[in-house]
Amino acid sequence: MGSALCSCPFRVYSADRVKGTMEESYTFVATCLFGLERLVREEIESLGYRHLSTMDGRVEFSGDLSAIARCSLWLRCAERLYLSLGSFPARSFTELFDGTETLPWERWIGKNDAFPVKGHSVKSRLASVPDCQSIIKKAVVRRLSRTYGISWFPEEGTRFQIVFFLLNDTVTLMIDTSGIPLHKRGYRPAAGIAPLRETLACAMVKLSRPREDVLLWDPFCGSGTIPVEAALLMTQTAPGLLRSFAAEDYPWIPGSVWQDARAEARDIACPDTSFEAYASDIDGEMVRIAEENIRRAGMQNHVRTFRRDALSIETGGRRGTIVCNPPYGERMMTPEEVRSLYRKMGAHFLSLDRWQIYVISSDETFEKDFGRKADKVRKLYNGMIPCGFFQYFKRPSGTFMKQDDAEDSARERQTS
């Protein structure tokens, strides 16, 4: 059996690595696509972090301000990194004015810095969106402008986004240290019509056990996410080493520890294993623009291109891992298309012998279709589209799935 990743540990930082605020704790909060919490939580943990709560879409937890350089540089499932500056109860605009101007904003924000408020409510008594920004930047205004002894703010400096989130008639109030979302790489400028997000085809991969010596191969690969998140996964390559975040104009973290945390991620990549990925697709257009993104993400030793019909690949004598996101008629292909495709690939896939198969798809009837009752259905959320990351991982028996498995393998993703 081969590695899963190479074994190179990270380094938590020690409490006297920095002096004044950034030795102390502070609350994080990592957003994230439905049903990818536990795999967030998990990179939250290995980076030395220590989580305090999950619920649907977030992940909560503590750290020094290190933190938000190292875990901007290293979550590869997470949407947003967020500083959080306090919790309360919010039932009316007079409790969120009251309890937001007791924060203490003078030790974030500067008399010049611009500060816009944004946010959601959700299931709460306050649901209008534009009235809690309004009352959220008022009460702001007022705490600067007694520690400032000022009444008009330029916003002409550093941008500090606000963001509350109303739950159940409590707020929270953030700050935004990402600026563009972590799963904007850097790598894929260019697109196909229907792109898989990068934070969703790394929780594809790593839900896939991709091994060293297991080849990995996306026959649907558009502009070539899924290999590309495999190959930065499999040679320890941060995956925010190309950008820039928000928090890097921050005055209250040194430049030094973006250097550091830089300089850490840079020791920990491993790129001579020996892994192997594959991005094959029917159409040649998508083939040229998935090796442009797999250059510029570097992985280009571990990554190899070519057109070819997903219906015609073959194992040629290696152990290997199918991740796919083929379309699902969202905005490709016709259902009845689709479901064709689906017929044709559960014939097909069957001549790989032994590889495991991993495909993720909004059909409630893929199994049916594809012809085989999946040995493990994850829930997941293309966007907002919800889907089935359906897993074949046992030896096919090549026997086709029956109407009334079909109907028991759907009842369960809905109760899961």
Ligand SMILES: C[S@@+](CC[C@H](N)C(=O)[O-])C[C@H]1O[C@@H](n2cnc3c(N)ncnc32)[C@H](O)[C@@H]1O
Contents of the next structure:
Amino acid sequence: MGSALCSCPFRVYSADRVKGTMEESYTFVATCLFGLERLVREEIESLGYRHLSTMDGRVEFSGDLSAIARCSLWLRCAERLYLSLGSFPARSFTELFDGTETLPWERWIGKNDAFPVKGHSVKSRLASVPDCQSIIKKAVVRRLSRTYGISWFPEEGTRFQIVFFLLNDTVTLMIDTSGIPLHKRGYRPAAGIAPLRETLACAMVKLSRPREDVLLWDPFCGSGTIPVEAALLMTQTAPGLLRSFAAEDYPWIPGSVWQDARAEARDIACPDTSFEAYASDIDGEMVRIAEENIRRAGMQNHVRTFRRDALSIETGGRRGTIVCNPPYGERMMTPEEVRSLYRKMGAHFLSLDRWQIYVISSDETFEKDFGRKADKVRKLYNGMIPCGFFQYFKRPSGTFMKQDDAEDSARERQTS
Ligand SMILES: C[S@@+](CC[C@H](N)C(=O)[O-])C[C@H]1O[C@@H](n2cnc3c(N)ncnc32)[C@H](O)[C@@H]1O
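Let me have the form predicted in complex with the ligand next, following on from the form predicted alone.
Zooming out: every chain and molecule, the one shown earlier first.
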């Protein structure tokens, strides 16, 4: 941070970067579903960026501008990526206006560009989102008017979505770099009636610790999200390779940065892995949809699809892991039908020799119906629906759960 800003109450990231280069460091925020923060942090750190802080549904980190391209392509569990411009106290509209006007908006937004404003307010005096939107818009217009010497903005150029987040009377102002949320990978135009978000499906796969030599089977595959995400992960395929991002239109990120990031992603992809997943469903139409999505994702060499009742799956003598999202009774089946299904699932799945089982469900009595207490339960959110992720580690008799797993399990049971 430039010395001129040291006494400034604002945490301003870019005021001294008007002549910024690609090497300078910026602050970013990756948002995610509640419960996935640790996974997102790990993804960010594995890309080489520095973690700054984590709070519910948000991970803040620093990196150069090329982080926008690399994180957009690679973050598997994040919903959106924002460039954070500054954060300051906003207990009144005056503070909100003055703080917003202080930021160097002209560094990012040209005189013909569009700059709509949206955001959220949580536990703050400025609780009216429409009022905050209008104050921020006016402050940005005032700043850009002074810089460009115009008072009317056509807003016909590149679209920069400004997003504010007010928490405990402190506002953070950001520019959205994703456009369409990151969970929309581009391989799933067709989905069933209760599809999982791709980001959540990927998180479930990661938590199941997939291995190249262990079959991963989703016997309730619906549109195939879990097996596709497993195959993308295990082939080291960047999940964003099939789509574009809002920031590809931003003139301050040279096109070569995106080309380099895509080239890097193609180099890293490892399609030769022997990893295999099965995607099966009782509904033949869902199997057909899953097959199309798998082909669109380019994962047809790693995922086999077929129609099968989940209650009749067999190990075929292989080592395996089941990762699945059976009906919850929210959008599919009645609660009685769901409970009966869980009872039959428990009886059948727990008889599969040494297979590990991972099930997401919003049903609070899941373990009782399934017939066994899970070794570990993690609280996850499927959109707004709070769910348990029930994990059964099948161990040879006489061995014990690893200590850290046992501690995590106890802690998560307390917090969930
Ligand atoms: C909640 S959806 C799965 C959604 C999927 N995860 C996705 O992202 O599209 C549940 C699926 O279970 C299937 N199903 C219900 N009962 C089944 C059974 N006994 N055997 C196999 N599939 C079943 C339904 O056809 C449905 O596609």
